[in-house]
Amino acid sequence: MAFNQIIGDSPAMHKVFNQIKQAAVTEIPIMLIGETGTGKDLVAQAIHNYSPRKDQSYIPVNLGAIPTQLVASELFGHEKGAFTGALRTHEGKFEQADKGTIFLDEIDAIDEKVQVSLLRLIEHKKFQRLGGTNSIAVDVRMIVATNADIDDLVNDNNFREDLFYRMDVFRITLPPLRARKTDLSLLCDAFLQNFNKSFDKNISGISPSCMDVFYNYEWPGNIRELKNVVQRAVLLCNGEQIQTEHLPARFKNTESDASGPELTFTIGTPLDTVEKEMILAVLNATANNRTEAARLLGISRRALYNRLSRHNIK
């Protein structure tokens, strides 16, 4: 299923969608935990979505990405003649987010100045632009993530005491993708279609061999590594199904795991016994994921629900 763009069927990811319902509905502060490729951005635009701010701006701004020194002009904006190159009067992020979102990602890689201006903005919804002297009121629902221990850090007075507990009122933890291997299927067919488009090819799927070393590796990227084996798959590939060839050479080595629970049976146990049995087995292995069950049986999805009737398996 696809919550938003957010593409998830895993207890895992209910979990997160339910939490983004409950956050998008509040105006309180939300922070965002998860590694890098987990889909922050992702949660965070669902979150304003489904606010009553959705009509209004979102404003994303990926701290990490901006020199530490530039950092209090994005935000904040800055008059001019303020410094040295500040030719003209600059609108910050936060005044063109008035009246709707910003989402403040990689929020620990601020330093300490930008910390203090950021709590007085969060305590007195105004601030000043750099140079300037007239405060600016705003009113800015803010989202702010982090793929770092944001807990270590401020233990380690690395990042502001007062600060962290006035952004982390309402915490969304995003599971990483080897968490939620079951989800590796719904996600490979909504990649698979997407670069069909792009690449103007019809490839049909992903072969079983090349599945089983994705669901034995530990995709260290999450779902942003994903996405971009899968384009490079689909960049290579010239038949129906894309094959374990057609993988960075990072995948050569991963072997199968055959690895997991075991059934066992006496001789003479009906055969519509075993099969009932291993198909409860795999839906109970698969937290009942029907696409994965499947993939694990050798059967299709029409397969399986024919079967599942047939075993009165609800």
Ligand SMILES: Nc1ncnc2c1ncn2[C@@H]1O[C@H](COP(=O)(O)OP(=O)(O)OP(=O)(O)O)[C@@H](O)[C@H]1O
Second form
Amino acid sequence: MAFNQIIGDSPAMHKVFNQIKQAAVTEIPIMLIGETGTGKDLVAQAIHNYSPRKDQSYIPVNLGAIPTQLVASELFGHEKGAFTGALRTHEGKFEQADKGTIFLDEIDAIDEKVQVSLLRLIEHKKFQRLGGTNSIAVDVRMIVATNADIDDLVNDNNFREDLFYRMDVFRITLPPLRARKTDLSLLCDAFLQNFNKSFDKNISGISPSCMDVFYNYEWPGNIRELKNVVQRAVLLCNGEQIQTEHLPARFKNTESDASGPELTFTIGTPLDTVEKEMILAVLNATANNRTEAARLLGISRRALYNRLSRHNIK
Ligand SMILES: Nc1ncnc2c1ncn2[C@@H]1O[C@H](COP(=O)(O)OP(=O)(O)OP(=O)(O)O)[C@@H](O)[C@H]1O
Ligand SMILES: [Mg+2]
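Could I see the form predicted together with this ligand next, after the form predicted on its own?
Shown next: the complete complex, the earlier chain at its head.
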């Protein structure tokens, strides 16, 4: 099934759909947590579309993509002459979002100064443009998102706790694709149809061995990665069915990459030990290149870091 373009039928996604519906009818701040490519943008848009504000503006802002020194001016605007280069008055994203919804993506990317301004805005529902003296009142519904471990950032004092609690009122956690592989065929079918249409092709399906490869892959880039893989395969395929030969090289790595030194384990070795030994061996083989090690292990860098700390590997 699809909910406002969000495809999924796994229990984890049904939970997300329900949370979107619950969140949409309220005015409370929402925090979306999920790895890259899990659909945070789609969910934010869906919350807005199902909310009483749906006919007002929806303003997404990717804070991670704005140079740090420009973030404040982007969000709050500035008056003419506020700083060198401020040639005219600029309306910020909060003013544009008045009566509607603002989506602040990569919220972990803002510095201490912007954190303070944001906290004031949430508390007083008012703010000033840079270089301005007038208080501007806004009525904005706020959705924030991050793919960083925000709880860690707060614990390590890299993100203000008072601001965090103001934003973390209703949390929606998006599952990684590897945790909902039962949705793979549904997603594949939908993407196949889309790209058949855009490339004017008529591919009927994905071969069983290809689906096997998909089921055994960790999908560090989640749905975005799957979508790109299907797109590429549709472009390359001239036959009836997408085959493993239409997949990027990283999917064939089980044979070619597994050519290094071998590890042997006795039956009964605890999985935890196997995992630790394998990680150590791969780090050794890659001269400690963690990006490459994660790729060889078929997991995301974040997942590798989590395991390194779990196994106490320095
Ligand atoms: N459940 C889904 N059904 C259909 N398409 C999806 C789904 N989740 C994600 N996508 C698609 O995958 C791509 C990435 O999604 P999106 O931009 O929402 O991810 P994100 O979590 O915001 O990632 P990032 O952290 O990198 O910004 C988009 O093209 C989106 O349409
Ligand atoms: Mg995003």
